[in-house]
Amino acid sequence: MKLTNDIRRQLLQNMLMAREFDNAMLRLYRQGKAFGGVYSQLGNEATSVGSAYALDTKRDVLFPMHRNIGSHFVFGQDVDTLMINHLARQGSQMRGTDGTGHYADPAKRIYGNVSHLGAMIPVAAGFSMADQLRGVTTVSMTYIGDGGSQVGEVHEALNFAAVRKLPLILIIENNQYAYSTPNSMEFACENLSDRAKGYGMAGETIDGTDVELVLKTCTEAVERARRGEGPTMVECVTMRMRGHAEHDDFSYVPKVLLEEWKRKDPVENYISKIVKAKIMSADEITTLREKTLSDMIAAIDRTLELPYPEAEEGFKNVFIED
């Protein structure tokens, strides 16, 4: 893929566009108009949006987790169906019954989020082999964080993966922390993505804050599985910003940590590269940000007028009769 000035302006839209989603959902939580769960990706952005951006739209299937909301710009998600269903409003995928983003979109070839962390890696490769033995080469890409790539089904899909040569990505959000627990007491290896050469994939870890070096990293990756020379396991290394959920007040990490990590802000730093470069002006940079803004209220403000679903939606799919 060759990088364009217009494809950098997508990714920084993408980026902004999952950032102001952020920021709505946590003012909506305080407000108490979100249901279950807020999952921040602040500081996650360029990774969901640089590796969703590396697969086909049209060809590809995307099974994201719940810092990846970016990744559904990519594939083309609007703002009303994710307010909507994070909201948990009439016309939900999930009928109302859930506002953590636990919905698949077939249309837009979204699948996802299965929250028992680990167990959508064992889907996607399913996906992906089961296109293959069609004789067709459907790249799966999914993710997982430093902590849920500690799980048992994570290492049996991985395995299966590589054995069959499966065109599987998976992404690991190496954040620093899962929940409180920080990486020097999850796992012993250097880089979580020492792991694949075990496996006998490809395995990289990069910058996750490099919206530009993870694209690159993952177009490479869907071209050798395209190639059919099986999966790749990329680790990002990022910082979650905000705590585990809106619940979690994130005492646990050192302020010097969050300092530092701010200044690596990947919306910021992405801005500031793009400005310097005179691919846009400071001035189109404010318009974008208000148009952004603007867009997003304007998606709530709909959603808010929606009704919820009637009770008897939440025992749908629930019992089956006879």
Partner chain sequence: MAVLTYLEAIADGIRHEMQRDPSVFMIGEDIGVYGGAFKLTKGFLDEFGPQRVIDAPISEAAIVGASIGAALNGMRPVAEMQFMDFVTNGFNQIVTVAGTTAYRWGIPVPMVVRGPSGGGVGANPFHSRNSENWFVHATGVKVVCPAFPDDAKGLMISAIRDQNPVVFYEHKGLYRKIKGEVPEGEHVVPFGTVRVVREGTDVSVIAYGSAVHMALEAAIELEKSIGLSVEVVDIRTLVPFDEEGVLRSVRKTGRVVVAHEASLTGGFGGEIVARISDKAFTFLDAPVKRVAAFDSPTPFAPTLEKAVLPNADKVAEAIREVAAF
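Form predicted together with the partner chain structure, per the form predicted on its own context:
Just this one chain is shown here; partners and other molecules are left out.
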């Protein structure tokens, strides 16, 4: 994929949407109107957007995790649908049975997560396997954290995918913390991508705040997958710039660490780059940004006007009967 200015604009736009989604949700939380967890993905925009952008949204499939709002946007999810699903209002594809990012939208080729970390990785592998059996290559991209990487199912899924040369791409979002637990208490290897070799798959650790680098690395992974060379693991190093969810004051994170990472802000840095390269002007970006935030807030406001789904929905669809 050649990086055109058009692509650069799209990367930025998607990152801004992710960022402003966060800001809008934060506002909601502070107003006491959000329920369930509000999981900020501040600092993670480049990883979500750059990775998903490497896929073909018409052929491939996305299994995002709780901090991958950017990936949803790349896959063309519209803000209203996302909000309605998130806040479990009438019209939600989940009919109120679930919320946050747990929805699936098969038409958009998005299959959301469950809370149990790692549980969807074997599922993503199996989705690709079905097409592999049909002789079609459908790349599945999914995500896991520096904490979730320790779950046994991650191991089983990666080994399985490597043995069957499945076109699975696992993005490891190493954002330094798993809830309050730092990397040093989650694992003892140097890089989580050191695990790739042990599965016989490709793997790399990269700066997850550099959207173009993420895109480039993931594009290579997609190409490898399309050539039938199996799965890849890409560890994107970032920082979770807020608490685990908004109830968490993250006082366990050293302030200096946050300051250091603030300098690597994926959105601000990319804006500088775009402006410096004269792809967009600072004003254009400010306008875009404001519009993005106001779109988000408008979508939230529209969503909050919607009632919750009818109680009777709770009694439907435990089984699908045809």
